[in-house]
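Taking the form predicted alone, here's one chain by itself in structure tokens.
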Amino acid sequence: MEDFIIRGIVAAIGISIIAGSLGCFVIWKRMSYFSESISHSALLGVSLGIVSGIGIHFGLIIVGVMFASLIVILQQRKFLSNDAILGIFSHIALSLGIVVLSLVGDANTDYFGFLFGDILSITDSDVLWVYSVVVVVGSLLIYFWQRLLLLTLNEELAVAEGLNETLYKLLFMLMIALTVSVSVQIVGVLLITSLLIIPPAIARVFSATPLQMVFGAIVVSIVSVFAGLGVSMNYDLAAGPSIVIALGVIFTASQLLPIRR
């Protein structure tokens, strides 16, 4: 096979294992609309990314904590619903992103790669970069644990029990900005949330615990990426759309199989 795609199949297995372990808390606490509105900020992060020199993933990182940051803010002021505040913050973003890009952006920027994934763009040190972030928030991941399935499972036990909520929601919400700061190269901003969600809830009909649907979301993520990339490679088509029609597939299959109770 050719480096580039050797590149981007391993780093498509590092993206899977760090989004189907988050993912499986983005289903138990509801927050597919945040990953949405921190994967909408992904496009404003790649423009200051370029603008600054500080390159793509930095950019995205310090874009992502911030927007998350501002959104735990408005959240504890309890003035909107959490549904309007992530509804105002995913549209400014990704409208920021748009006019920032275009403004910044010439004649070489691949604005369909940003939106929709780019395998062939994928170096040696994008590979480096994903395994850092999946050794980051791995670690994050185990060390935390329990304290973070506990405020998934009861929120008011957690606290009285005398966890920080804000604390771990922040980093919580850090570790989703690591997440799409790793994942915009193969599925892009557009294309995120799917990589997100989809897994566990197609892990989530076959699992008895939370660690069996971890595993789960991360093994339905690995197959679905390898799916998508040969078809994305065979027919010529985006490896992000492609791996999210895969993934479809797996979903749709799993809903017309008997669901474990």
Contents of the next structure:
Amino acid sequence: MEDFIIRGIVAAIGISIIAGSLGCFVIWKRMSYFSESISHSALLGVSLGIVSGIGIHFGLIIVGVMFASLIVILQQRKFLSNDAILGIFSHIALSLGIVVLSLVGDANTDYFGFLFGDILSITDSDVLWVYSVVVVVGSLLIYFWQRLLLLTLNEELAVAEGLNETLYKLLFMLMIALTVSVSVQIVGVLLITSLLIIPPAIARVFSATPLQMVFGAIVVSIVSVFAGLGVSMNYDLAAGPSIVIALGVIFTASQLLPIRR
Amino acid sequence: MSKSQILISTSNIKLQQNGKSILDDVSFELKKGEFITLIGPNGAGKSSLIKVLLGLIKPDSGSINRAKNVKVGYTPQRFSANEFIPISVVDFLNLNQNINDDFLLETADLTGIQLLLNSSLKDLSGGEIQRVLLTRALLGKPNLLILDEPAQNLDVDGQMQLYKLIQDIHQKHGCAVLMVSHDLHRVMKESTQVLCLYHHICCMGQPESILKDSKFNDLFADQMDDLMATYEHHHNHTH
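Form predicted alone already given; the form predicted in complex with the partner chain follows:
Okay, now the whole complex, with that chain kicking things off.
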């Protein structure tokens, strides 16, 4: 097997681990459109990372956190519904990203790669980045699991029991931004949210506990990575969309099964 | 009473929401072992006061003092568990607290939820949820229970059982209780203090003295009429 394929698979497995587990919270908190907006800001993060010279990974994290904070600030003003705010941000972020990228990029800039992922472009240092984020996000999730779960289950009760909701909201946003920052290369900014929400949505069907749902989502995600990459290589198709289609097939099949309570 | 026995106190709490005064100059204190019932008409600010006490809402002015050793157990008025999370009652009770299995079973036995432990949290009825919430509150070994209309969604039998349970917890464990209620007749017998709220504190005192208070009677004139009609034969009041 070619080196680049191995790098792609290894990176995708790392992303499956964090996207699958974090994605459960995205589903529970009904934040799929929130993560969509953050993903759309990723293109701007890439451009700013290139222009400023801090590199795309730092650019992605900084822009992601910035956008997430802006969204939360606007939400707290309570004059627009959540989905309107997220819709506004999502499209402004995407347009800004494309325009800035066309200004700073050259003829070789691979828009398609950023939008839909480019597994060929993954280097050893990218793999290292992915696993650094896996370790950071994974440790945070394990350490704060009970508190995050209680806050998600019922915020009022959790706060009354002494948890600081703002702190955990920020923590959650940071974890989303970190996950998005390493997922861009595999699935692209337009498809990142599918890695966050489809695996947990499939896992929900088989799960009777929150932990089962997290592990189920990780397994489903890894399976779809192998299936998607396999198909994409055999038929010379884009890797990101192939993974998402694999998820779509599993999701459809899962809907035929009885849902566990 | 010495100061060290005050578990929680507020002074001059003011809270406005959307230009309306919700809490106006509310000051009171809750001492160790007390049973305060908070009553007042709908929209009087009862739940807001509870939320201020718990730190869920910041008041516009005034201060809240909590004793260092206060351990609050809280059951909210409305509780809806996130419906997308698959979680059993027993996992919910254990969530974010370390609980010994025997203590959990003992407490579940006390609140009568043993048979619900393996049920899914979102499948419970309103009355069952209240008992599960009370169980969770008790598992934290509180010395102050804050209960926001715990008897709602319960039938008459269920209400009697729950009040009896709260009374037992208060008496046997010496746990202070602050309970919001709209059920005047039943609650007043158990409480050591009744606090009547209508944005400001209308009156406060022991159950017997409150009944005689003219401000209280004005506020609850309609409900009192209902009560008197229903319970006429139980009472020794004068007309």
